[in-house]
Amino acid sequence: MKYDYLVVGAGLFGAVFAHEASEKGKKCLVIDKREHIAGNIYTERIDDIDVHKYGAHIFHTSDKKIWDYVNRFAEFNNYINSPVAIYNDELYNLPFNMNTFSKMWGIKTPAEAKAIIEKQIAELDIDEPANLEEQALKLAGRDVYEKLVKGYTQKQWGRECKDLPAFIIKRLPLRFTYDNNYFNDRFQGIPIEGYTKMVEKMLDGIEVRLSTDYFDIKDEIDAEKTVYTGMIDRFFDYKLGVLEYRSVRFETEKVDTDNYQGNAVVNYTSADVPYTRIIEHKHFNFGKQPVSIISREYSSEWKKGDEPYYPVNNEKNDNLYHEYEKLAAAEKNVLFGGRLGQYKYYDMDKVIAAALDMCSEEL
């Protein structure tokens, strides 16, 4: 059978492209090497709880066009992301706000909080930050850095903060209000039926083959063009070198309680706690189930065969990606998209916007 588009990857980018192409009368085949659709936003129903199998995903955007688009495929709840952080025996609200500062220093007013932070920054006397540690200290002062940034960042990147480049923390949002909403976006929520159902609706009526590796079948599919959302360096058989990623390992378990931690997301910022955070999935949809499902997240260095999660966008990797980008531009019948195809960390709304932009240009 002949197809207009072979779409490699049934994640959000591939699903949006396939849906839009199909709407324009194009014949698409979507393949994915995993045994399920929806990529990293896949949710699995366990004990009537939608479990985010590849980490917490909260949809948020300020773009009404994108918000209206996703609402064509799902009804969203009114979940507001309000994570908390545990440092030793202390618990703090995130993002850094007046609740955080009040707990940390026993103060009540924005003026008091600003004065403490400014005094700490002045005492450090950092001119031009040479690394992430100095950058964070110059932005937030010693207390916030030591308790809420240092250990968590070390675990996230697998390196000491002083060994990481300053640009990774371009800014640390300090919010001098008692507002625990992590995002500033106008629209926010999670699909009531889970992300998998949302992607199912996007792919309705489109041929999908799962447990299918592109590199095993690419010569067998007759398609005018390919939309490739996998790793760009893998597409070119790593001929210029291997791009770096951070990976994540999840330990998921059912706990015999209706409420394990009282919040969907709890970060553990001490370096001596091996995981970065615990997700309690039922709280994303205000669940009342008699049991709960939790996932501990462990950040790790990516190696071939692991699942790539976060591009390591330092100067070395970005330069290498740009060389791959030149090779990609020479591929006349292949379009590269998504987090892996464009070696870029994307929020979900930005993935959809990028896919729709590609559709506008291509279709």
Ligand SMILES: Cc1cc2nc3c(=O)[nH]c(=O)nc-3n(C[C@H](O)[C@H](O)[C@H](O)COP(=O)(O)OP(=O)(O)OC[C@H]3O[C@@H](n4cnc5c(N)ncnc54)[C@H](O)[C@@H]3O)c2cc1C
Second form
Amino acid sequence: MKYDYLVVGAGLFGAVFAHEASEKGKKCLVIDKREHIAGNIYTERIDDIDVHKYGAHIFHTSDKKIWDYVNRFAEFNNYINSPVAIYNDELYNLPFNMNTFSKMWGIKTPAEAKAIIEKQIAELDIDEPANLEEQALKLAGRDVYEKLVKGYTQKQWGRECKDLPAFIIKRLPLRFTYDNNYFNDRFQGIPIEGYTKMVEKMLDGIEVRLSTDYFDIKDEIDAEKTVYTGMIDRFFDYKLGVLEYRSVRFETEKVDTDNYQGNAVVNYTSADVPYTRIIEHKHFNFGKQPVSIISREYSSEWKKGDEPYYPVNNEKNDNLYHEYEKLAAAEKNVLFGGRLGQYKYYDMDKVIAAALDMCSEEL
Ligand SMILES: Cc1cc2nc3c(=O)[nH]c(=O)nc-3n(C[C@H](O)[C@H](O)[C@H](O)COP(=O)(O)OP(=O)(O)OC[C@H]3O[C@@H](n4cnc5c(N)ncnc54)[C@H](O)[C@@H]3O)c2cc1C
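Next up, the form predicted together with this ligand in place of the form predicted alone?
Starting with the chain above, the whole complex follows.
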């Protein structure tokens, strides 16, 4: 069988590319080494609840074209992400907004909140932040940093904030309205039938082989070109070195209550709680099921062979990626895409846009 495209990875990037290519009459074979489609946005229905198996995914975008595009494959609900943070026995709204400040300092007006933050920043007198701790203190003042940033960031990176580079936190958005909507985007929601169904629809009519690793079968498939969405360093057998990631471990549990924490996302911001957040999956879909499913998320060190989640875009890794990028450019019949192929954190809307860009150049 001769294919126009072998698409490696049935995640969002691969699914969008394969969909567009087959619309243009191209014959595609999509493979994935996992036993399911949808990559990291995979949701599995358990006890009638869509469980986000690789971490909570909320679709949000300001790009009307991308919003219209995803709505062709799924009906979205009107979920708005409004996480809360628990610090010891205190509970705060996120992102940092007037609800947060009011609870923290017993104040009511934006002017009062601004005055407190400005005073705290001025007292610290940090000119050029030398590390992440100083950067966060300079952006938000002591209270927000100590209660909501410090412990969480330390757990995320596995290192103390004063041992992390300042560039990790470029901005700490402070919102001086009573608005708990985490995102600023115009469009937001969760597919009512789950992300897996959405990707299933993208791949409708396209040949898909699961539990199939590219490196086991690449010589057996006759394809004009390959679209590769796996790890770029793995493609070249790590010959220039290994790109680093942060990983996440999920402990998922069914709980015998219809409402465990009253919100989909609860962040734990003190350093002595080992997990970073608890996700209660049913709340993404306003679920009424009699039971609930929760996942505790533990940020963890990544080593070769683990599930890669977040690229660590420091200077060393970025330089290494650029060397791999040169090798990739020389591969005339292979196109590299997606979060692993481009060693880049992409939100879902951005990964769709990148796949559509590749389609317009390629097809
Ligand atoms: C914890 C977490 C939470 C996130 N939350 C959000 C969110 O709330 N909102 C948002 O917009 N975005 C979110 N994202 C980003 C989102 O997950 C990505 O945009 C999206 O998954 C990227 O799709 P992709 O196709 O590039 O990669 P993937 O989904 O990883 O797909 C790549 C696929 O390639 C397969 N593959 C790799 N190597 C091989 C091989 N050798 N052979 C065969 N198959 C292979 C993999 O098994 C995988 O299925 C989050 C990311 C993380 C890590």
